[in-house]
Each structure stands twice: as C-alpha cells, then as structure tokens.
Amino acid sequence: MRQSTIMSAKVAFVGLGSLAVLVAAAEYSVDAGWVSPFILAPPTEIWSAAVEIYKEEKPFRALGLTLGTTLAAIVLAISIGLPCGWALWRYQTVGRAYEGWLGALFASPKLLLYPLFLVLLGRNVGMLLIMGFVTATIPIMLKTREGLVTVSPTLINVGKAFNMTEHQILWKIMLPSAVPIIFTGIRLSMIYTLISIVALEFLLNFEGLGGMVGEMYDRYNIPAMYAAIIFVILMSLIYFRIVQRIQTWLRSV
C-alpha cells in the first residue's frame, strides 16, 4: 500500500513538474519574442482571460448543454444498440453478415455527414443529438454481440442442467458475463460522442463547449480561445476519468 502511494506521488510530481516547465517555457518564449502572441498567448494572459470567461461567458452553462446532449445521445444509443446487438448475436447469419460493415462504419469519419443532417434537421440541438446517437450506437451494437458470443459454453450448459429457460439463461448468466465487454462499447461510445458533439458545436458555432471555443476564435481573442480550449480539455479529462471509474466498478461487482 505504501509503495503504491509513493509511486502515485512520483507520477503526480513528474506530471505537474512537466506541466510547470511547459508553462514557464511558453511564458518565456512569448516574452522573449520567439513566438508571436498572435499564435501563442502567454499563460498569465490565459489565466486572466479564464477568469473573465468564468464571469461573462458562463462556461458551466456551455458544459451543461454539451454534457446533456452527449448523455441524451448515449441513453438513446443504449436503448437501441443493446437490442440490436442481441439480435446480431441471436441471428448468427445476420451478425456475421453485418459485423464487417458495422466495423467499417464505426471506423469512418461520421463527422463528414453533418452537412446532410444539417440540411435535414437544421442547426439545432436535435441535429447534434442525432449525430451523437449515430456515433454512439455502433460500438454498443458490436460490443454487445461480442460480449454474448464470448460467454463460456460451460456456463450455458450449467444453466441448462438446472432446467433454466433461454430467457433465464440470457438474463441470469449471459448478460452478467458479458457486462464488462458491453460496457467497453458504452465507454467508447461516450468518448467518441463527446468528441463528435464538441467538434460539431465548433464547426456550427453552436452553443456548448465547442461553440464557446469557436466564439473566442471568431473574436480573435487568443488568450480567451486558449482558456476555453483548456477548459474543454479539463472537463474532458474529468469525464473520461469518471467513465473509467464506472468501468472499474462494474468489473469488480
């Protein structure tokens, strides 16, 4: 336990020390004229701009909009993706036929579809929600099928030995065994959906975290733009950390 605490302290020290060095180097580079302030704002000005953004731009309202849209898209994707993933497992021919297509679609840059959805749905939260839903559904479908396929046949045979019905085997044996893999798909969907929605907000200059960065960019307020970007990064790190903690908890249950 003590060694783990010491190692965590060393990791934190190295990380914070590296960050402090980078901040000092950035400040000195701009002050010495090596880097134009129109390209890189001094960290001291970024801090001042962050305080002003907090007072005037209300970043937590933007955060609430982005996270709200992201979570709504994920909930909708789970409600559709889990049954579809089960269907891909239940009907093996269909699953094998579409698994490759879905994998290719998941790897493709779906952000390029936004002009089509923009024309069909308009520039609103609904469009962001649908784009997030499209991004989130595919990994949930694929990982649900994978989780069910990889359940040990021994466990299924034990259930049959106790005269369990197919429905009971699914709910009491297969789904609990597949939860870690299924949640991997949910975790991927949460990450990619947040990235997709923030990027769309920036492209469309819409409200939210991406829109906040885009607004500072349009004003050509370089320190405020960097402050907004740093805020987005910090909130994303916290978001991803929470998702990792949930996954770790599910694996230990």
Contents of the next structure:
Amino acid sequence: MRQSTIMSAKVAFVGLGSLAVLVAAAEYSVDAGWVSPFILAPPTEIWSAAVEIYKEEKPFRALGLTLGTTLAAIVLAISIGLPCGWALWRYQTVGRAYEGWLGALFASPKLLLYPLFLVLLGRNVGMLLIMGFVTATIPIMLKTREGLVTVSPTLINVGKAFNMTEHQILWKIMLPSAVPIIFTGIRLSMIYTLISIVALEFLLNFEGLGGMVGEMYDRYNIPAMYAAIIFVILMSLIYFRIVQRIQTWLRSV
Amino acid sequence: MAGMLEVRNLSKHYRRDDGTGVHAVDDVSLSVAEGEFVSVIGPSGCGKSTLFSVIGGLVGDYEGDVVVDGQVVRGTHRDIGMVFQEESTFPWRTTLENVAFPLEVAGMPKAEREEMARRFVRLVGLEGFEDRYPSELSGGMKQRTAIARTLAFSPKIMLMDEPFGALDEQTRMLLGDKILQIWRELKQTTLLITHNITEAVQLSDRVVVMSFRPGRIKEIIPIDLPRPRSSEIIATDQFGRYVGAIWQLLREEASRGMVEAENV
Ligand SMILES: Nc1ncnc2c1ncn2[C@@H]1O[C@H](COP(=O)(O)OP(=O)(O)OP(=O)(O)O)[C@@H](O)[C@H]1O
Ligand SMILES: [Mg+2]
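Having seen the form predicted alone, the form predicted in complex with the partner chain:
Below is the whole assembly, all chains and molecules, this chain first.
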C-alpha cells in the first residue's frame, strides 16, 4: 500500500513537472521571439483568454451540447447495434458475409461522408446525431457478434443439460459471457463518436466544443483558440476516465 | 433388476464435411441399476465423451436407444445431470451463484435457492468460498463447484466426464473420497467416465472397459471391494489385483491408440 502511494506520487511529480517545464519553455520561447506569437500563444495569454471564454462563451454549455449529442448517439447505437450484432451471430451466413464489410467500414473515416449527410439532413443536431450513430453502431455490432461467437461451447452445453430453452441460454449464459467483449465495443464507440462529433461541429461551425474552437480560429484569436483546444482535451480526458470507470464497474457487477 | 439407465446397441458415426467419417462408438449396450456406481474406462479417443454426450442428449443422429427409467429418450432429459470434462463454471458468477444457477432457472425465489445452494456447497467441501469467483479458485475447486451445480439440479442420474481429468493424482484421490461420500448421501445412479484405473476401481461397483476405435465394450468387471470405501483401500492386495487386471485389458488398446496417433 505505502509503496504504491510513493510510486503514484513519483508518477504525478514527473508528469506535472514536465508539464510545468513545457509551459515555462513555451512562455520563454515566445517572449524571446524564437517562435511567432501567431503560431504559439504564450501560456499566460492563453490563461487570460480562457478566463475570457469562460465569461463570454459559456464553454460548459458547449460541453453539454457535445456530450448530449454523443450520449444520445450512443444510446441509439446500443439499442440498435446489440440486436443487429445478435442477428449477425444468429444468421451465420449473413454474419460471415457482412463481417468483412463492417470491419472495413469501421476502419474507414466515415467523417468524409459529411457533405452527403449535410445535403440529406441539413446543418442541425439531427445530422450530428445520425453521423455519430453511424460511427457508434458498427463497433457495437461487430463486438456483440464476436462476443456471442466466442462463448465456450461447453457453457452452452451446460445450459442444454439443464434443459434450458434457446431463449434462456441466450439471456442467462451467452450474453453475460459476452459482456466483456460487448463492452469493449461500447467503449470504442464512445471514443470514436466523441471524436467524430467534435470534428463535425468544427467542420460545420456548429455550436458544441468543436464549434467553439472553430469560432476562435475564425477570429484569429490564437490564445483563445489554444484555450479552447486545451479545454476540449481536458474534457476528453475526463470523459475517457469515466468510460474506463464504468467498464471496470460493470465487470464487477 | 431393471436398469435406471440403459443404453441399447448404441452406435455413433461422426461425418466430416470432407466426406470422411469417424466411427466413434460401436454397438454399446449397458445397463446401470438404480443407485449403482459404474465407471467407463478406455484409452484417449475411444469415444467416451461421445457416449457421454449421446446419453446426455447433446449429440443426436445416432443408432440405438437411450432408456431412462424404462422410457426411450431423445434429447436432453430432466433426470440426467452432466458434469463436463472441460472447464464449465460461469466466470461471472460466484461459487454460490454458480451452484444456485439451475434453481434460478427453475424460478426458485432467491432466499430459498441460496439456502439450498449453500447445502450443496457444503457437501462438496467449499464452505468459506461461497463468494469467490472461479478465477480465484483452484482447478479442483472449480470442478467441485461444477459438481455441486449439477447436484443442485437434483438429477436421478449423474453423468460425469473425467471431472478430475486435469488434476494431480493426490487431489484426484481426495476428491474421489468426496464423490463417494456424496454418493452415499444422495444415492444417485452414477456413470463416471475416466481414463484413470485407480479412480475407476476406487469408486465403482462395476468398471466398463472400452476398446480403442471404434469404441466397443471389451469387458465389464464387477469390483467386489467392501463399502464404504475410502482412498486408503488402494493399499490392499485385492485393489492391486483389480488394477492389474484392468491394465492388462487396457494395455493392448492403449498401444493400438498410440500407434494410430503416430501414424496420423
Ligand atoms: N464433433 C465431432 N466431430 C467429428 N469427430 C468427432 C467429434 N467429437 C469427437 N470426434 C471423434 O470421435 C472420436 C472419439 O472422441 P471422444 O471425444 O468421444 O473420445 P474420448 O474417449 O472422450 O477421448 P478423451 O479421453 O481424450 O477425452 C475421436 O476420434 C474424435 O476425433
Ligand atoms: Mg473425452
């Protein structure tokens, strides 16, 4: 116990220490005229810009919008992706036929399709939601199928030997056994969806965190842009932390 | 005496996609009386697990009949409980939740099923480990959990497929004592599949020796050792004679199996 506390104190010291050095170096290099203030804003100016943004732009409102859209997309993706993943497992031919395609689709930058969605749906929250949903569903579908396919045949035989129906075996044996893999899919989708929604907001200059960064960018307000970006990064860190927490918590239930 | 479990002229061929096939079990007939303890022993690959799966109703498409309590059965049956050769505990459930599983499926209220499950946990000697997950248990403890779970299903017939196959000799013998103690208490008809001669003699009323592929019954040997037994019995001369006799029968089969394995 004691040793691990000492260890984590050391880790924190190294991490924060190098951050402080980096901040000081940034400040000094702009002051000394080594780096143009149009490329790198001095941290002190970023800080005052951050205070400005906090007063005028209401960053937490932007955060709320982005997170709200992301979570809505994910809830939608889970409610549709889980049954689809089940169907991919249940109807083997379909599953095998689609797996490769879905895998390729998962790896491809679907963000590039945004002009199409823009034309179809217009520049609104609905469009962000649908694109976020498309991004989020694929990993959930694929991982649900993978989770069900890899259930140990012996565990299924245990269910049969207890005279369980196919339905009971699915709910009481296959799904619980697949939960860790399915949750990997949900975690992946939570991460990719947040990224694509922020990127879309930025591209479309549409509110939210991405919109906020884009706005500062358009105003050529370099310190404010950095402040906004740092805010987005901090919020993503907290978000990923929470996602991880949920996963470990779910596994213990 | 009519058998509680009867197998009549059972044969099973596995067909592979490439057209070849395996004749796993050939014309096996066997009758196990109510409350009897019978072991089936044979070399690896002789069709023991196949016989187990056919009797348990997990494998179809066979010739012959499986008869439980006078009725021909197809498919799984309420009176048959199975303990598997492979790891079969549910990793997301604690020992107690694993054991209570068949009761939960049957819709028994929580308090009631937990109380009942506790009894079976105690019976297999796992008290104190009720709240542990399988990942925190040893191999022998996991198999005992699986046995308790099947006992909680309260089948009239216990089928066990090498439940201690992966365990070391000492643990295996001690668990053999446990099995005997449970069997004395519950008086279930038991069919144990094993490749371990000592285990077969230590536990059984009769030992069925199987030949290498296709799996046929080579001989059935009644074990006339006094009951109640414990693992101490292995020190006696009589025990040694049974082991020797079974080894004589098996040696030829086992070496045939080895030759075939080398030629594959
Ligand atoms: N599902 C299957 N499809 C095709 N062949 C099978 C199948 N299951 C078993 N076999 C074959 O049937 C034969 C008997 O297998 P089985 O598992 O019943 O043997 P076993 O006596 O239980 O062996 P072990 O002692 O190693 O567990 C083997 O040759 C095996 O390859
Ligand atoms: Mg086997």
